[in-house]
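First, one chain by itself: the form predicted alone, in C-alpha cells.
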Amino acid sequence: MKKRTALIVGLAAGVIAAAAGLLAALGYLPVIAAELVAVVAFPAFVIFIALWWNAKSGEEDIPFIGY
C-alpha cells in the first residue's frame, strides 16, 4: 500500500464520520444513522492513518500495526 493511498482513505473516512455528525447536529440526518456511519468510518480512519504513519514511501508493503 502506498503512503498516499492510505492517507486518502484515512482522511476520507474521517471526513465522512465528521460530516455525519454535523448533519445529525443540523437535523438533516437521524442521530442513529449518524452513529452507524461513525461506527463504520472511525475504525477505518484509525487503521488507515496508522498504515500511513508506518508506510514507507518507496515500497508497496503493508506494515503490521499489531492488535
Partner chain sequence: MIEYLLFATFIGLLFHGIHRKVIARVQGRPGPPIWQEILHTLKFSFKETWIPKTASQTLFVGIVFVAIAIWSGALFILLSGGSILLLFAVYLLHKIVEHGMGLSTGSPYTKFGAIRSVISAASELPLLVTVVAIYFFTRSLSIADITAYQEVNGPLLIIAFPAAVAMYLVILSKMHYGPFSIIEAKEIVSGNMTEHFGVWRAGLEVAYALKTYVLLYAFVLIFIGSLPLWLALLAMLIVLVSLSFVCAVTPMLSPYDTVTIQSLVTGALIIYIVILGVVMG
Given for the second form:
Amino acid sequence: MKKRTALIVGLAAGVIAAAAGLLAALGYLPVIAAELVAVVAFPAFVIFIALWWNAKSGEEDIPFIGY
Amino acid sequence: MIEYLLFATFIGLLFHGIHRKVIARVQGRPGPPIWQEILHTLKFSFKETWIPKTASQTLFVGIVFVAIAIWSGALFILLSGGSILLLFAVYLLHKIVEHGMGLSTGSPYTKFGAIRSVISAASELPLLVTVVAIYFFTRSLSIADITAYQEVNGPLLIIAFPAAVAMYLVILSKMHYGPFSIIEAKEIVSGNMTEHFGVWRAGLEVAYALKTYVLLYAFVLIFIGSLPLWLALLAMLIVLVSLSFVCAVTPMLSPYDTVTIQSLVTGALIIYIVILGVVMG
Amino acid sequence: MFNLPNPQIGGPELFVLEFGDIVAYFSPYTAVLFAFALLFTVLVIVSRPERQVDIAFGGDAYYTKEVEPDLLRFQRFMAIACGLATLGAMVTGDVFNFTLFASMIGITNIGIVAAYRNRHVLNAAFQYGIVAMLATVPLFGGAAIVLSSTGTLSMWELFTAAVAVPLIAKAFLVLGVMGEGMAPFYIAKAEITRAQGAPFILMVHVSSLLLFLRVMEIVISM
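Target state, the form predicted together with its partner chain; input state, the form predicted alone:
Next comes the full complex, and the chain you just saw is listed first.
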C-alpha cells in the first residue's frame, strides 16, 4: 500500500467518525447510527494512521546490514 | 463519538501503565513511568510492519480490526445504558479474537496461546453467573435499569457481593501479568500475540486499553452505580490498584490450576444462584 | 403488530420478517451476534489458510506444512455451511428452528474437524461426533417439552409472562446446546496443534460461542 493511500483512508475514517458524531449531536442522525459508524471507522482510523506514519517515503538510506 | 474512544484508549493505556508501576513498587522495583504503555503503543506503531509469510493474511489483519471494533462497541453499550447481556456477548467474542489471533499466524507459539485460550473458557462463565445473579435482583439486564435500581436500593456491591467477586475475577483473568494470564505466558514467548508486531501490535494495544477501560467502567457502573466522570475514574483506579496488588503477589498459575480455580469459582457461584432462586422464588 | 414482550433483556425489536407463523426478528442483541457471524463467514470465504510452522523438537529445524487444495475446498465448504447455520440460529424466532440450526452447526463442525487426515484429529472428531449426536436428544427433547407443555414454539408467545415454560425444558435446551457447542474443546485437544486451516477452524469457535449466547438469551427470556 502506498503511503498516500494509507493517509487518505485513515483520515477519511477519522473524518467520517467525527462527522457522524457531530451530526448525532446536532440531531440530524440517530445516536445509534453514529455509534455504529464510529465502531466501524475507529479501527480503520487507528490502523491506517499508524500504517501511514510508519510507511517509508522511499528516500531513506540503505540500512547497515552487516559485512 | 470518536472523542469518547480516544479518551477511553488514552485512559486505558494510562491504567496499564499504572498497573505496571504498582506491580513494580509492590515487588520493590522502581518500575517504568506510568505513561510507559502510551509510549509503547506509539513505539509499536512506528515500527516497520508486514504480514508473516506463513500467516493467513486476511484473518491476520482482520482480527486486529475486529478486536478494536468489538471493544469500541462495548464502550458505546455502556455509555448508552444497553444490555449487559450484550456486554457479556462482547466478552465472549473477545475469546474468538484471541483464538483467531493465535491460529491465523501458523506459528506454534501463537497456536499454543490459542489452545490455552480455548481451555480457559471457564474464565467466561463467572461473568454469565454475574449476569444471572443481577437479573434476580433487578429483573432487567439493561444498564440504565440497573443503575436506576441502585439509586433506590443502594449499590449491588453490597446486595449481590458474590456476583461482584465473580466479575472481579473475570477482570483479573484478563489483566496483564495476572495469575490467570496463561495465554500470554512467557514460556510461549508472548502467546497468541507473538506474531503480531508493528502496527498490528499497536492496534491490539489500543483494543486492550479499551477492554481494560470498559471492564473497569462496567464494574463500577454495575456494582456501584452511575457516578460523575471524575468519581467513576477514581473508583476505576481503586479497583485497578487492588487488581495490581493481586497480580503483584501471585505467581502465574499453570494452565491446569487456572482452569481448576476458575471452574471452582463458577461452581460456587452456581450454588449461590440456586440459593438465590430458592430464597427469592 | 409485533412487539417483543421483554425488551429489557436483549433490547426492543429492530426488524421483523414474517414467514406465516414463523417470525424471524432482530433485536440489538441478536443483530450484533448476526453481524459477527456474517463477518466471520465473509472472512472464511475470502481468506486462505495459514501455512503452519512445525518445530522438530530437539534441534533448530522447522518446516512448514503444505495445504492440500482438496482439503481446503472441503473445509471451506463446511465452514461456510456452518456460518449459514449460525446466521439462521441467530435470527430465528422459533424454538424448533433454533434446535434444527443448532444440530446443523454440530454436523458441519464434525465436517470441519474430520476433514484433516490425521489419526488424533479423526479420533477427536469421532468423540465429538458422539457427543453431538447424544446432545440432539436433550436438544430436540427440550423443544418437544416446550411444545407439549405450552402448545407453541414461537418465541413471541413463549417470551410473554403469561406462558410458563417448565424448568426442565430450559435445562434440556441448554444441555443440548452445550453438547453441540463442545467442539472447541475437542479441537483444542487434538486439532489445532496438528492441522492448518485457521479461518475454517475459527468458524467452529464462532458458531459454538454464538449458539451459546443465543440460547442464554432464549432461556432467560422464556
